[in-house]
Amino acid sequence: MVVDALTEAEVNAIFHALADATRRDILGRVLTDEQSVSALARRYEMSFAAVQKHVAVLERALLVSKRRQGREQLVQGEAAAVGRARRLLADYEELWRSRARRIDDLLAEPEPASRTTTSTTPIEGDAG
(Lines of atoms letter the chains of each structure in order from A and count residues from 1; the text may use other names and numbers.)
(Lines give C-alpha, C1' and ligand atoms only; values in the text may rest on other atoms or scores of the structure.)
Protein backbone atom coordinates (compact mmCIF):
# COMPACT_ATOMS: atom_id res chain seq x y z
CA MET A 1 0.00 0.00 0.00
CA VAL A 2 1.76 3.10 -1.22
CA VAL A 3 0.19 6.53 -1.48
CA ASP A 4 2.52 8.84 -3.41
CA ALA A 5 5.36 7.02 -1.61
CA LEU A 6 4.51 8.43 1.82
CA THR A 7 6.99 7.51 4.50
CA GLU A 8 5.85 5.94 7.75
CA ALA A 9 6.66 9.21 9.52
CA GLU A 10 4.45 11.16 7.08
CA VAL A 11 1.57 8.70 7.52
CA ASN A 12 1.93 8.94 11.30
CA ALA A 13 1.95 12.75 11.12
CA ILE A 14 -1.24 12.77 9.03
CA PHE A 15 -3.11 10.44 11.37
CA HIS A 16 -1.85 12.31 14.43
CA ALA A 17 -2.98 15.62 12.96
CA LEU A 18 -6.41 14.32 12.01
CA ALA A 19 -6.94 12.56 15.34
CA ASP A 20 -7.93 15.78 17.09
CA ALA A 21 -11.35 17.41 16.55
CA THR A 22 -9.99 20.95 16.87
CA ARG A 23 -7.35 20.30 14.21
CA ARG A 24 -9.94 18.78 11.89
CA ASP A 25 -12.10 21.87 12.40
CA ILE A 26 -9.18 24.21 11.73
CA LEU A 27 -8.32 22.25 8.59
CA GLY A 28 -11.90 22.48 7.35
CA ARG A 29 -11.93 26.23 7.90
CA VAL A 30 -8.64 26.94 6.14
CA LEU A 31 -9.43 24.66 3.22
CA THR A 32 -12.34 26.90 2.32
CA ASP A 33 -10.74 30.23 3.18
CA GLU A 34 -7.24 31.29 4.18
CA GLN A 35 -7.30 32.66 7.74
CA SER A 36 -4.86 34.25 10.13
CA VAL A 37 -3.84 32.37 13.25
CA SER A 38 -5.37 35.26 15.23
CA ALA A 39 -8.73 34.84 13.49
CA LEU A 40 -8.62 31.11 14.13
CA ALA A 41 -7.75 31.65 17.80
CA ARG A 42 -10.85 33.82 18.28
CA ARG A 43 -13.04 30.89 17.27
CA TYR A 44 -11.90 28.56 20.03
CA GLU A 45 -12.04 28.67 23.80
CA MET A 46 -8.32 28.19 24.16
CA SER A 47 -5.25 30.35 24.17
CA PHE A 48 -3.64 31.77 21.06
CA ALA A 49 -0.59 29.60 21.82
CA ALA A 50 -2.74 26.45 21.91
CA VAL A 51 -4.21 27.26 18.49
CA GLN A 52 -0.70 27.95 17.20
CA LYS A 53 0.34 24.50 18.40
CA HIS A 54 -2.61 22.89 16.61
CA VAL A 55 -1.67 24.73 13.42
CA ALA A 56 1.95 23.57 13.84
CA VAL A 57 0.81 19.94 14.04
CA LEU A 58 -1.21 20.39 10.85
CA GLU A 59 1.76 22.09 9.22
CA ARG A 60 4.13 19.23 10.14
CA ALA A 61 1.66 16.85 8.50
CA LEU A 62 1.77 19.12 5.41
CA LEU A 63 -2.01 19.55 5.61
CA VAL A 64 -1.68 23.34 5.91
CA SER A 65 0.92 25.94 5.07
CA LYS A 66 1.57 29.35 6.58
CA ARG A 67 2.72 32.56 5.02
CA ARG A 68 3.45 35.89 6.57
CA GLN A 69 1.50 38.96 5.51
CA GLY A 70 2.60 41.97 7.50
CA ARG A 71 2.32 41.08 11.17
CA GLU A 72 -0.05 38.17 10.59
CA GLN A 73 0.57 34.57 9.74
CA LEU A 74 -2.00 33.31 7.28
CA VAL A 75 -2.90 29.64 7.24
CA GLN A 76 -4.21 27.90 4.16
CA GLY A 77 -5.23 24.30 3.64
CA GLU A 78 -3.23 22.15 1.27
CA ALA A 79 -5.78 20.35 -0.89
CA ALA A 80 -3.16 18.07 -2.44
CA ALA A 81 -2.09 16.83 0.99
CA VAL A 82 -5.69 16.26 1.99
CA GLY A 83 -6.07 14.27 -1.24
CA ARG A 84 -3.09 12.11 -0.21
CA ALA A 85 -4.73 11.52 3.18
CA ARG A 86 -7.98 10.58 1.44
CA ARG A 87 -6.17 8.11 -0.83
CA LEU A 88 -4.36 6.69 2.17
CA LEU A 89 -7.66 6.07 3.93
CA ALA A 90 -9.10 4.60 0.70
CA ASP A 91 -6.15 2.19 0.57
CA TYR A 92 -6.85 1.08 4.13
CA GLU A 93 -10.53 0.68 3.30
CA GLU A 94 -9.69 -1.51 0.30
CA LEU A 95 -7.32 -3.58 2.43
CA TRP A 96 -10.10 -4.28 4.95
CA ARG A 97 -12.72 -4.90 2.25
CA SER A 98 -10.35 -7.40 0.64
CA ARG A 99 -9.88 -9.17 3.96
CA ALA A 100 -13.64 -9.24 4.53
CA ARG A 101 -14.15 -10.75 1.04
CA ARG A 102 -11.60 -13.46 1.82
CA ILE A 103 -13.38 -14.24 5.07
CA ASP A 104 -16.71 -14.38 3.20
CA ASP A 105 -15.13 -16.73 0.64
CA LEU A 106 -13.80 -18.97 3.39
CA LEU A 107 -17.19 -19.08 5.10
CA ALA A 108 -18.92 -19.85 1.80
CA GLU A 109 -16.72 -22.88 1.07
CA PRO A 110 -18.50 -26.17 1.68
CA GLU A 111 -17.27 -27.98 4.72
CA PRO A 112 -15.07 -30.95 3.89
CA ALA A 113 -16.84 -34.28 4.19
CA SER A 114 -16.18 -35.68 7.62
CA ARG A 115 -14.34 -38.94 7.79
CA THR A 116 -16.61 -41.72 8.80
CA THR A 117 -15.54 -45.23 9.55
CA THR A 118 -17.57 -47.94 7.95
CA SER A 119 -16.34 -50.65 10.23
CA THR A 120 -18.73 -51.61 12.95
CA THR A 121 -16.62 -54.33 14.42
CA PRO A 122 -15.44 -53.57 17.89
CA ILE A 123 -11.80 -52.92 18.35
CA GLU A 124 -10.00 -55.73 20.03
CA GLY A 125 -10.09 -55.20 23.75
CA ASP A 126 -13.24 -53.05 23.58
CA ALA A 127 -15.87 -54.08 26.03
CA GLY A 128 -18.59 -53.24 23.57
Contents of the next structure:
There are 2 protein chains.
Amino acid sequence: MVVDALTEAEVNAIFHALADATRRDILGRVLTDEQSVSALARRYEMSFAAVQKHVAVLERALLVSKRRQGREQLVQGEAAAVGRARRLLADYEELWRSRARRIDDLLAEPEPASRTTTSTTPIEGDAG
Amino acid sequence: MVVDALTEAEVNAIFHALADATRRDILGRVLTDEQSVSALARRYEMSFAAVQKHVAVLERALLVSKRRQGREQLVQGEAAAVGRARRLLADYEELWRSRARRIDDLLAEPEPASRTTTSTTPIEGDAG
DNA sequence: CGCATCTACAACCATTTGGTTGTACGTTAG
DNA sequence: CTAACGTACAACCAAATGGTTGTAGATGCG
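Switch from the form predicted on its own, shown above, to the form predicted in complex with the DNA and output its structure.
What follows is the whole complex; the chain from before opens it.
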Protein backbone atom coordinates (compact mmCIF):
# COMPACT_ATOMS: atom_id res chain seq x y z
CA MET A 1 0.00 0.00 0.00
CA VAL A 2 1.56 3.26 -1.11
CA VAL A 3 -0.41 5.25 1.39
CA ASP A 4 1.21 4.21 4.63
CA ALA A 5 4.67 5.32 3.75
CA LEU A 6 3.57 7.94 6.24
CA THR A 7 2.51 7.40 9.84
CA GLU A 8 -1.07 8.06 10.76
CA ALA A 9 0.25 10.76 13.04
CA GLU A 10 2.08 12.35 10.13
CA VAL A 11 -1.04 12.27 7.99
CA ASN A 12 -2.94 13.84 10.87
CA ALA A 13 -0.33 16.58 11.07
CA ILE A 14 -0.49 17.30 7.35
CA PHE A 15 -4.26 17.59 7.17
CA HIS A 16 -4.42 19.49 10.41
CA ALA A 17 -1.87 21.97 9.12
CA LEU A 18 -3.91 22.49 5.96
CA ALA A 19 -7.15 22.97 7.87
CA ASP A 20 -6.49 26.63 8.57
CA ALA A 21 -6.78 29.44 6.06
CA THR A 22 -3.90 31.46 7.50
CA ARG A 23 -1.59 28.48 7.29
CA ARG A 24 -2.64 27.70 3.74
CA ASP A 25 -1.92 31.32 2.87
CA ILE A 26 1.47 31.21 4.52
CA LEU A 27 2.29 28.00 2.72
CA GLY A 28 1.28 29.54 -0.59
CA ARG A 29 3.51 32.53 -0.01
CA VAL A 30 6.61 30.66 1.06
CA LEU A 31 6.31 28.25 -1.82
CA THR A 32 6.70 31.29 -4.05
CA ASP A 33 9.18 33.22 -1.98
CA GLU A 34 11.33 32.32 0.95
CA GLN A 35 10.29 34.78 3.65
CA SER A 36 11.37 35.58 7.17
CA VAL A 37 8.91 34.89 9.96
CA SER A 38 8.62 38.57 10.76
CA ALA A 39 8.04 39.44 7.11
CA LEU A 40 5.20 36.93 7.14
CA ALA A 41 3.91 38.24 10.44
CA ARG A 42 3.56 41.74 8.99
CA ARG A 43 1.01 40.43 6.49
CA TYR A 44 -1.53 39.20 9.00
CA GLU A 45 -3.57 40.93 11.64
CA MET A 46 -2.21 38.89 14.46
CA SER A 47 0.82 38.94 16.67
CA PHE A 48 4.26 37.78 15.63
CA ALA A 49 4.02 34.93 18.10
CA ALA A 50 0.77 33.71 16.56
CA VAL A 51 2.32 33.57 13.09
CA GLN A 52 5.34 31.88 14.61
CA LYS A 53 3.02 29.18 15.93
CA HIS A 54 1.35 28.73 12.56
CA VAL A 55 4.73 28.30 10.96
CA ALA A 56 5.61 25.76 13.62
CA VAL A 57 2.49 23.77 12.77
CA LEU A 58 3.43 23.77 9.09
CA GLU A 59 6.94 22.78 10.03
CA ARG A 60 5.79 19.84 12.14
CA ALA A 61 3.81 18.66 9.12
CA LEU A 62 7.00 19.00 7.05
CA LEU A 63 5.23 21.34 4.68
CA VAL A 64 7.82 24.04 5.25
CA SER A 65 11.39 24.20 6.47
CA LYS A 66 13.37 27.01 8.05
CA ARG A 67 16.94 28.07 7.54
CA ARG A 68 18.65 30.71 9.56
CA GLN A 69 20.29 33.58 7.75
CA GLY A 70 21.87 36.07 10.09
CA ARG A 71 19.23 37.12 12.55
CA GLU A 72 16.42 36.13 10.25
CA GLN A 73 14.77 32.73 9.98
CA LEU A 74 13.77 32.12 6.39
CA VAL A 75 10.71 29.96 5.87
CA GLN A 76 10.64 27.93 2.71
CA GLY A 77 7.74 25.89 1.39
CA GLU A 78 8.41 22.26 0.60
CA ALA A 79 6.73 21.95 -2.77
CA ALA A 80 7.48 18.25 -2.73
CA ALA A 81 5.55 17.85 0.52
CA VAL A 82 2.49 19.47 -1.01
CA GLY A 83 2.76 16.98 -3.83
CA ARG A 84 3.09 14.23 -1.27
CA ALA A 85 -0.06 15.41 0.49
CA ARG A 86 -1.91 15.54 -2.81
CA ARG A 87 -0.71 12.09 -3.74
CA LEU A 88 -1.85 10.92 -0.34
CA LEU A 89 -5.41 11.89 -1.13
CA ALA A 90 -5.07 10.53 -4.63
CA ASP A 91 -4.02 7.19 -3.16
CA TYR A 92 -6.90 7.20 -0.73
CA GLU A 93 -9.23 8.09 -3.54
CA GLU A 94 -7.83 5.34 -5.70
CA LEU A 95 -8.04 2.80 -2.93
CA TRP A 96 -11.49 3.80 -1.88
CA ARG A 97 -12.85 4.18 -5.38
CA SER A 98 -11.53 0.83 -6.50
CA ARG A 99 -13.22 -0.79 -3.55
CA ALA A 100 -16.35 1.22 -4.16
CA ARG A 101 -16.36 0.21 -7.78
CA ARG A 102 -16.75 -3.43 -6.82
CA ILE A 103 -19.84 -2.45 -4.92
CA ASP A 104 -21.08 -0.43 -7.86
CA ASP A 105 -20.63 -3.48 -10.04
CA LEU A 106 -22.68 -5.56 -7.67
CA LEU A 107 -25.36 -2.92 -7.48
CA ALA A 108 -25.37 -2.76 -11.25
CA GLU A 109 -26.18 -6.48 -11.45
CA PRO A 110 -29.33 -6.80 -13.56
CA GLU A 111 -30.67 -9.70 -11.46
CA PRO A 112 -30.07 -9.15 -7.76
CA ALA A 113 -31.79 -12.42 -6.94
CA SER A 114 -30.70 -15.90 -8.11
CA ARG A 115 -27.03 -15.12 -7.45
CA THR A 116 -26.10 -16.92 -4.31
CA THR A 117 -23.05 -18.88 -5.44
CA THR A 118 -21.60 -16.79 -8.25
CA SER A 119 -19.99 -14.11 -6.14
CA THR A 120 -16.48 -13.82 -7.54
CA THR A 121 -15.41 -10.87 -5.44
CA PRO A 122 -16.44 -11.79 -1.92
CA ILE A 123 -15.63 -8.43 -0.32
CA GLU A 124 -14.10 -9.81 2.80
CA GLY A 125 -15.68 -8.79 6.00
CA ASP A 126 -12.31 -7.21 6.84
CA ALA A 127 -12.86 -7.27 10.55
CA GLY A 128 -10.86 -4.62 12.42
CA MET B 1 -9.10 30.32 -10.10
CA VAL B 2 -10.53 26.83 -9.89
CA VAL B 3 -9.70 26.51 -6.25
CA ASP B 4 -12.18 28.86 -4.69
CA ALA B 5 -15.25 27.12 -5.99
CA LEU B 6 -15.29 26.24 -2.28
CA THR B 7 -15.42 28.62 0.63
CA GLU B 8 -12.40 28.83 2.88
CA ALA B 9 -14.64 27.56 5.64
CA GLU B 10 -15.56 24.55 3.52
CA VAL B 11 -11.94 23.82 2.79
CA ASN B 12 -11.20 24.11 6.49
CA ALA B 13 -13.98 21.63 7.20
CA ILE B 14 -12.70 19.13 4.65
CA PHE B 15 -9.12 19.14 5.86
CA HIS B 16 -10.19 19.18 9.48
CA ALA B 17 -12.39 16.16 8.87
CA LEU B 18 -9.50 14.31 7.27
CA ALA B 19 -7.10 15.16 10.09
CA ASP B 20 -8.26 12.30 12.30
CA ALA B 21 -7.44 8.64 11.81
CA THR B 22 -10.79 7.39 13.07
CA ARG B 23 -12.63 9.63 10.67
CA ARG B 24 -10.45 8.59 7.74
CA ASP B 25 -11.15 4.99 8.65
CA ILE B 26 -14.88 5.61 8.83
CA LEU B 27 -14.77 7.38 5.51
CA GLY B 28 -12.92 4.47 3.96
CA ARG B 29 -15.46 2.00 5.25
CA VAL B 30 -18.56 3.86 4.15
CA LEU B 31 -17.12 4.48 0.72
CA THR B 32 -17.02 0.73 0.38
CA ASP B 33 -20.19 -0.11 2.21
CA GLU B 34 -23.10 1.92 3.39
CA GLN B 35 -23.21 1.32 7.14
CA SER B 36 -25.41 2.32 10.02
CA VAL B 37 -23.94 4.53 12.69
CA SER B 38 -24.24 1.82 15.30
CA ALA B 39 -22.60 -0.73 12.99
CA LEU B 40 -19.69 1.69 12.65
CA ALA B 41 -19.65 2.35 16.37
CA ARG B 42 -19.18 -1.34 17.11
CA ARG B 43 -15.86 -1.25 15.27
CA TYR B 44 -14.17 1.31 17.46
CA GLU B 45 -13.22 1.34 21.08
CA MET B 46 -15.24 4.38 21.89
CA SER B 47 -18.80 5.20 22.70
CA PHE B 48 -21.60 5.35 20.19
CA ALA B 49 -21.91 9.08 20.80
CA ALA B 50 -18.26 9.62 19.98
CA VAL B 51 -18.61 7.85 16.63
CA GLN B 52 -21.79 9.79 16.03
CA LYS B 53 -19.80 13.00 16.45
CA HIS B 54 -17.11 11.82 14.05
CA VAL B 55 -19.75 11.06 11.46
CA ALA B 56 -21.22 14.51 12.03
CA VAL B 57 -17.81 16.07 11.32
CA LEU B 58 -17.53 14.11 8.08
CA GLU B 59 -21.06 15.11 7.21
CA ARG B 60 -20.39 18.80 7.77
CA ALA B 61 -17.45 18.45 5.38
CA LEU B 62 -19.83 16.84 2.88
CA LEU B 63 -17.60 13.79 2.73
CA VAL B 64 -20.45 11.52 3.75
CA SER B 65 -24.22 11.68 3.67
CA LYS B 66 -26.84 9.89 5.70
CA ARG B 67 -30.13 8.39 4.70
CA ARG B 68 -32.64 6.98 7.12
CA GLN B 69 -33.84 3.45 6.62
CA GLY B 70 -36.27 2.36 9.23
CA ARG B 71 -34.69 2.97 12.59
CA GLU B 72 -31.19 2.94 11.19
CA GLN B 73 -29.29 5.85 9.74
CA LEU B 74 -27.15 4.63 6.88
CA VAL B 75 -23.90 6.50 6.34
CA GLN B 76 -22.64 6.64 2.80
CA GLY B 77 -19.29 8.00 1.63
CA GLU B 78 -19.38 10.64 -1.06
CA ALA B 79 -16.69 9.35 -3.40
CA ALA B 80 -17.10 12.48 -5.47
CA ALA B 81 -16.27 14.62 -2.46
CA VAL B 82 -13.04 12.76 -1.88
CA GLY B 83 -12.18 13.43 -5.50
CA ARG B 84 -13.06 17.07 -4.94
CA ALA B 85 -10.75 17.23 -1.93
CA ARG B 86 -7.98 15.62 -3.91
CA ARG B 87 -8.48 18.01 -6.79
CA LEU B 88 -8.39 20.83 -4.29
CA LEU B 89 -4.87 19.91 -3.28
CA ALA B 90 -3.94 19.29 -6.89
CA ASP B 91 -5.09 22.80 -7.74
CA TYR B 92 -3.12 24.28 -4.89
CA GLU B 93 -0.12 22.28 -5.94
CA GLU B 94 -0.50 23.42 -9.53
CA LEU B 95 -0.90 27.03 -8.52
CA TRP B 96 1.94 26.98 -6.08
CA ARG B 97 4.28 24.98 -8.22
CA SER B 98 3.76 27.16 -11.23
CA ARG B 99 4.65 30.18 -9.14
CA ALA B 100 7.54 28.37 -7.55
CA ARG B 101 8.86 27.34 -10.90
CA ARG B 102 9.53 30.95 -11.81
CA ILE B 103 11.73 31.16 -8.76
CA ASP B 104 13.42 27.93 -9.64
CA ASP B 105 14.21 29.37 -13.05
CA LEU B 106 15.87 32.35 -11.49
CA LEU B 107 17.82 30.22 -9.09
CA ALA B 108 18.90 28.02 -11.99
CA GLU B 109 20.54 30.97 -13.71
CA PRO B 110 24.07 29.85 -14.59
CA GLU B 111 25.72 33.21 -13.82
CA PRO B 112 24.36 34.74 -10.65
CA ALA B 113 26.58 37.80 -11.10
CA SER B 114 26.66 40.12 -14.14
CA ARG B 115 22.92 39.71 -14.65
CA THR B 116 21.30 42.78 -13.28
CA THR B 117 19.07 43.85 -16.15
CA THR B 118 18.07 40.55 -17.75
CA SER B 119 15.32 39.60 -15.33
CA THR B 120 12.38 38.78 -17.55
CA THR B 121 10.02 37.58 -14.86
CA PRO B 122 10.11 40.25 -12.17
CA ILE B 123 8.06 38.37 -9.55
CA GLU B 124 5.84 41.19 -8.44
CA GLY B 125 6.09 42.15 -4.82
CA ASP B 126 2.44 41.07 -4.49
CA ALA B 127 1.79 43.26 -1.50
CA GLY B 128 -1.02 42.02 0.67
C1' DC C 1 -48.38 -3.72 24.50
C1' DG C 2 -43.67 -4.07 26.24
C1' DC C 3 -39.00 -4.34 25.32
C1' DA C 4 -34.80 -3.94 22.81
C1' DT C 5 -32.42 -1.21 19.32
C1' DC C 6 -30.95 2.89 16.90
C1' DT C 7 -30.62 7.52 17.07
C1' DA C 8 -30.38 12.33 18.81
C1' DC C 9 -28.88 15.50 21.94
C1' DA C 10 -27.54 17.79 26.26
C1' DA C 11 -24.29 18.23 29.97
C1' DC C 12 -19.97 17.62 31.48
C1' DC C 13 -14.81 17.08 31.46
C1' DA C 14 -9.77 17.10 29.98
C1' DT C 15 -6.90 18.45 26.41
C1' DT C 16 -5.68 21.01 22.40
C1' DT C 17 -5.85 25.10 19.68
C1' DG C 18 -5.29 29.73 18.49
C1' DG C 19 -4.61 33.74 20.19
C1' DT C 20 -2.46 37.21 23.53
C1' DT C 21 1.49 39.54 26.33
C1' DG C 22 5.91 39.56 28.38
C1' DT C 23 10.67 38.37 28.74
C1' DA C 24 15.13 36.88 27.22
C1' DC C 25 18.67 36.18 23.80
C1' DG C 26 21.42 36.53 19.42
C1' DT C 27 22.54 39.52 15.55
C1' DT C 28 23.11 43.70 12.94
C1' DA C 29 23.55 48.73 12.51
C1' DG C 30 25.25 53.19 14.32
C1' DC D 1 28.88 49.68 23.39
C1' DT D 2 24.06 50.66 22.66
C1' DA D 3 19.91 50.48 20.29
C1' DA D 4 16.89 48.17 17.23
C1' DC D 5 15.49 44.07 15.07
C1' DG D 6 14.30 39.10 14.62
C1' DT D 7 13.54 35.20 17.11
C1' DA D 8 12.37 31.92 20.85
C1' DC D 9 9.70 30.64 24.51
C1' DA D 10 6.86 30.73 28.69
C1' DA D 11 2.55 31.95 30.89
C1' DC D 12 -1.94 32.80 30.35
C1' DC D 13 -6.75 32.75 28.38
C1' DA D 14 -11.10 31.65 25.64
C1' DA D 15 -12.93 28.58 22.57
C1' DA D 16 -12.98 24.32 20.13
C1' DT D 17 -12.11 19.14 20.18
C1' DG D 18 -12.73 14.60 21.46
C1' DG D 19 -14.28 11.97 24.63
C1' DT D 20 -17.72 10.46 28.37
C1' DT D 21 -22.54 9.53 30.55
C1' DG D 22 -27.32 10.14 30.78
C1' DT D 23 -31.87 10.97 28.98
C1' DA D 24 -35.39 10.78 25.65
C1' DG D 25 -37.78 9.90 21.08
C1' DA D 26 -38.67 6.59 17.11
C1' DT D 27 -38.82 2.27 15.17
C1' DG D 28 -39.10 -2.85 14.94
C1' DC D 29 -40.11 -7.31 17.03
C1' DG D 30 -42.27 -10.96 19.94
